[in-house]
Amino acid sequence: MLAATAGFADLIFSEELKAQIDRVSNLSAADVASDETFWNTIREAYTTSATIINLNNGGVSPAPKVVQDAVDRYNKLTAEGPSYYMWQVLDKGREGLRKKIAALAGADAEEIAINRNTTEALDNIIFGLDFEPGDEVLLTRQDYPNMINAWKQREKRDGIVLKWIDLDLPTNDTKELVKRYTIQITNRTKLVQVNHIINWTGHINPVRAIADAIHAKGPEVMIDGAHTFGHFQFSVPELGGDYYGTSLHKWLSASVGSGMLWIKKEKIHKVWPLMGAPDTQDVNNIRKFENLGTRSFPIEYAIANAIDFHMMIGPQRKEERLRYLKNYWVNQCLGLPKFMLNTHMDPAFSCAIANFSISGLEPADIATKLMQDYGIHCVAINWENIHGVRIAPHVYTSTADLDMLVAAIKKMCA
């Protein structure tokens, strides 16, 4: 009886969601961005908490119910006969999933490997490329710690030289950013790591301009795209890099533990897989980076449901909404005494994520007060020259949630 009731409820919601999609089908994405009726329906597709306002979607985003249900369904199927359903049924479906991810990435399916997160994807590159002692790798002090630590391990083990770039954020000066990423390149520089989004602040790098300038001097480009895939629209190959890794459990809203690696086809043969595989370095087969052994096939399979959900919303609508939400709360706080925005408002340089600080208050104290007094979950950032609180709403975030945030900030700034 309960199952039947739940099924009926799901059917009713599906009809309501379809009606809302149909209603906005002829509206521009910019117009839909502020349509709270539409986005409240999208919110109902998530199992949002009634007790906290989650504004840390940059860390990991929740999956909508349709994705959660898919994982449950495949888990139950697997449990009926694990070795059969895992290896004889679900494992055979990876090629269709590969093509689906590739289509969203604007890439060739033969360049896409399914991994568990950005760290695993980019570690394939960091530990898979052949370097000689003295070879140089450039990265920024504002990069993600997992990548920094992996490069430091190669420095200790293999004698490569790490050269550090300092970014002065916020900025929308493309020429200066290109200069920062290229000025230290020498004839020993083999690779430059470029963050598509600086996760601490939400700063979007002009990756194509940076990558082209790097390539003009010789080195390869590895792009950390942890926060960009499913966040705003772009084609991975058109970013101009040689390697790209991302997490699908952030802005695409896939299940936790899903990620993607892209390698330019002609580069695949030169990279050793992180996990030992029958197909070793000299094989030009992207599948050699998927030799993970026993893993969660249900989580992999549910990526397809996350892509379907993403496409149902519409990538352009989603991008416009995410930027609208950032602008909604920030514009109400600009000009407040003691309030400082650490993210540039230029739409080419930011989307959903923004970082702020309040003069006289430590970021950790701000984040603690937001959680304790208002039930707002966010994250304090103290990393290199970046000190503030990161706010990262998602498509299920309501303007009412952000009104609560604004009220809290105004009180702290008073």
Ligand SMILES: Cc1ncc(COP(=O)(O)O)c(C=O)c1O
The other form holds:
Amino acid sequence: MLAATAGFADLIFSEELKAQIDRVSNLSAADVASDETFWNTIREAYTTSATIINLNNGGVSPAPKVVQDAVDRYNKLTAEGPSYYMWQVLDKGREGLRKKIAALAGADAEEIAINRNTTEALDNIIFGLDFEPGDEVLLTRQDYPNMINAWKQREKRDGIVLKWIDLDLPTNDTKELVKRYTIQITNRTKLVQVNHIINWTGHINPVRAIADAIHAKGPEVMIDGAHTFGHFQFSVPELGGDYYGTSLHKWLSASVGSGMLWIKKEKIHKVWPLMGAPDTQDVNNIRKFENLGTRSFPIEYAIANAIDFHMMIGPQRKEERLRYLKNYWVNQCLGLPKFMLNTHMDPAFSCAIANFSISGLEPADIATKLMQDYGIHCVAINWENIHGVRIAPHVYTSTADLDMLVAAIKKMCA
Ligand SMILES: Cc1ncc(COP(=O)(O)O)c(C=O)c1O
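Just the form predicted alone so far, so send over the form predicted in complex with the named molecule.
All chains and molecules follow, beginning with the one already shown.
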């Protein structure tokens, strides 16, 4: 995401936030990363649980209060006359929202479709491309189950051939990653799926290098960006893919059930939308992917409020803080007996998320103990060759929360 995106003014929601934003405005993002007073004010803008420490923001992130309030407001308005207020009032804001998402993505608004999540975004591509029996698609064993299942369905139904890449994580070896993603490409390979972040460990793939190498051999590139939009800064088109899908209810902190699909303009015409489009809708029109039927417009329109909140924090400040939080707990655990980190600490290869294991303990037992004894909610991972516990703090996470995690890990490692 672009740091200083045209069209975004400084958006302030309270006097206290304004005072804090003013106070840090001349500091570097790196300096602000450890400014607990600033981040405590951001925490206050969320409705954080007073009883559990939520370190599974990778599964889904909470929305700050301004976003929750916007959904409530739009819901109340909608209830006054749903078909009128949804379709004739709220929906008038759709093109403005599209532009706002596009500005954050560094993309053209005509390449952005608004939908409900990554699954829906990428299923449009998986089920919407014309393939012949025998055409090949490459994906990794470490990809997300929904995407794997969708491809397997096409394999069963249409006779396409899935070829599996195996990743050995953690790594920061771009050359090796490029090799794994390209070595099986043949003249029958039509598309390679590349995860921007491998959700199990938080590994950030060097997508541009991988995408360029794939394109050089011919196939298209579909990027699963479920975990990256609003997490750290990049421009979606500059990732070098043809298709990119993301969930806005993860790192952008939009309300649950909001997502986005980006398609390179010249590719839009060749993708059949998952939900049929009217004859009058041009095949080059990105809006053909938005014929979802009746759904929650309040959730959809509150995406704009989540973008305002994200811009108020500042994308650069947010990225620095998220990486700082990961480093904060990991650096206190590295070197502990039995502690193993399953995520690379190279800043280009991880940001907020990291995965750890403790030799002799099952991931599920660690996660259960963290919840039972410390009230820490996180997720145990047992997927293919990845076994560990995923820790995903967010901007509202305090270092005191992470001190509790570190104390718990130290005790389990002792
Ligand atoms: C890599 C990856 N892809 C896709 C998804 C699906 O996201 P959603 O459930 O929002 O559709 C997830 C969810 O965690 C994910 O981690």
